[in-house]
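Here you get one chain, nothing else, as structure tokens; it is the form predicted on its own.
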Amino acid sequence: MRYFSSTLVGLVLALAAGSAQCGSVEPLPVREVAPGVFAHAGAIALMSEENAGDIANIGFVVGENGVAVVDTGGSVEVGRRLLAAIRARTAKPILYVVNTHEHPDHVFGDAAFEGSGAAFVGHRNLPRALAARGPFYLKAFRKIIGDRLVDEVRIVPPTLTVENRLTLDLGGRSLELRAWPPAHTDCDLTVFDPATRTLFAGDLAFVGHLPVVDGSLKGWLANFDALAAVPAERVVPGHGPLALPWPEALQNERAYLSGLANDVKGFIARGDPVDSAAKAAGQSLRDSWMLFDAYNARNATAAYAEYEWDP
């Protein structure tokens, strides 16, 4: 007769409780970008009832005691897929479940993990964010993704928030917070794992799909020097292809919204009407990116309105 250990035998009754409690949930295609840091790329597209807002890239970090999970994505399904993804790799108990900001991409799969004992953890901003923009973005996307999807969404505000910056242990692995100022959003955050020096950036990183001013440009344009000296080798971004060099990965971001600045300032200083920005301004880098016509002009009126009454 063989004899197991209790760790073992408690370890396999985990795994098997939580099989069950995915039920017939596909796991959501994950990749291990280092040792025991898994992440999924998003689609490079809108959300949409067909992609179940799945467009965002979200990932978890296994610890000795437990896993931090790092967004949820644009839907329930999307997190209880994630969910899936993680019990199909470990037992352990989820500890944090990190937003790096209040968009619903990386948002609307919170509910997936409430009950699971978890600390919902976010920028000291996030809760004035989501208790301003909830209502809107739920009556919205169910514009755009649906009622089935919508249904299931719930707005969860953090229990633990970021001041500045913040250490999570997760039992022989610390990941560390930084709040950022205004940039993509007035609520970014980023998650840094030194053992493995993977960077998950949030929205402060876009790659492929054209970058958001949601927030500030200019301060997205002052951060770029203190996010760049960031000690990672790889990067998790918000949206794009994952684990790239960091911060090359910064490169075609950073020379887009400079462009922006310098074009739109341009529009201003010869008396220029918005209108005329939103057309033109970023145009000679459009081939550069996916998207750009859904979020460039959105992006030069911002601009716009942030330099219209600069001296």
The other form holds:
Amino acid sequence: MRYFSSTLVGLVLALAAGSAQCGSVEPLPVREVAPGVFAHAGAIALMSEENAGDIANIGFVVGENGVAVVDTGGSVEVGRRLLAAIRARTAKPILYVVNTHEHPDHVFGDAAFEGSGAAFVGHRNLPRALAARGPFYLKAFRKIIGDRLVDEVRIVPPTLTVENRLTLDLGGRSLELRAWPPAHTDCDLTVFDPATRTLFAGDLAFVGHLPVVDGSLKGWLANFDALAAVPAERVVPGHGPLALPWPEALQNERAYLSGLANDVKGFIARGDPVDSAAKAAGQSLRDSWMLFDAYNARNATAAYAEYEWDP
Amino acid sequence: MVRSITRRRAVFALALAAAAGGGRAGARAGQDADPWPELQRLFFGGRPIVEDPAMVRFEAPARAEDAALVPMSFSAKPPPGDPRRVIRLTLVIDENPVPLAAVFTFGDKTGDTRISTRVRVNSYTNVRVVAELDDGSLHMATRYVKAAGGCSAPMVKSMEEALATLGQMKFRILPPTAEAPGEALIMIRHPNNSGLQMDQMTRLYTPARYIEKLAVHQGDELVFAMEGGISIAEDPNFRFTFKPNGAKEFRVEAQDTTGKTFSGAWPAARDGA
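The form predicted on its own done, now the form predicted together with its partner chain:
Let's see the whole complex now, leading with the same chain.
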């Protein structure tokens, strides 16, 4: 955390300066990672009032007829700044807002795009995940990012769901959406731009930030071969640096998750209880990751509960 | 038997009513009203309870990794030479919607059984293990646990998936240790719905349905019986120590709040041992 504090302070100062100067919304910094494909790198940090929930990578793709947004950030403030970044580059209509899964750092900015006429797009399981967890997230994150940011968050259910695959036509380019079996969550969706071979992997790809298991570790491990086979040149991971080579960007994540699974299976076989496993599983891989202590024990606990029923 | 179940369920429900009433409103408003005196009156008739860390051993995490799956481990044992016997352990989670989490009753020779289970914790709370000895005295250990949302956290699985496997049991004899010559694990697939979880499709609350009774026998000897409420986590999981008594098998019987029963029997010897 300390590693990032200076970056955060810098960001906050820049934000304050920006809003003081013009009074309008300061566009989110974005990088054109491929022609017409823009991405913003969120901080590798936990959501907080100070970072306004800006911890996930989000972006947009511009076609001839309009724009598709991929995730909206961890607050409406971040969503508005993403919208400002889009408007700084194109006046074309926003046709789609795609949510890669239901976590607050990816969907809390959705309300900034309501009323834009865009279709909200998600995995077939996203409606039930948002219905079940949305109210819980709004309550829990009030303590984490504060009243001011949470007050304007609205959970926006998708108007278009992806059963398995769906192609979105942006005019002159199309995006290939794919709904995955339970892995990071039970509603993971990836967005692939074949024109530039750029993949928005959502949180199926964590780089630097410890992967978080909130769906199925078994499912995640089972998905890897198919995920790595997506014919992308570069990936925008859900967390981590933008535009990394694909599928190499998956290597560390795969090593951590399979190492965690092996550790947990070993603890179960030896008859060690879940709390011992939570303390020790995955620890040999801690130096490769940021936010390890925030998530590893929880991952191990979830993995234990998943694997202990195996014959 | 039916009468006693009904009465016990009434006590579990009464606790909910008490929680919903004035006693807790103050705590929610941040006035830190301590619910314990009222809970002590409700569950123990106001009998004196001594904090007794030498008698009651209780391990609970100071901060829960997953509020819907908080591991807890507890046992009670009178000091050497003390002839008294532990007859019951009661697990109370003060700030949960139903604070009475579970009551474990032991057989004649099994009072020093150590139990490990997993509970839901709904907000920052004191958690207590109260041991009742055969002289009627009550001894307690208390831990403060930081966790939130465990009772209302939506299930990971869909209800259909949960119902498809409902009632499956898994039993394991674990390797013996210096502390415990025998230890075993019983797991039951059951959503243990708290009644506070919203159904993901209908947006209605899933009715409470949970394991309310469970009994483990080694041969004819009762190791422990449990009466539980909604604070026991999904897929109830109990690890327990035992003294091998020569019996050939363990038997487990359980019943949920719909009256559905689940049972199984397993060899008392360890696989491959």
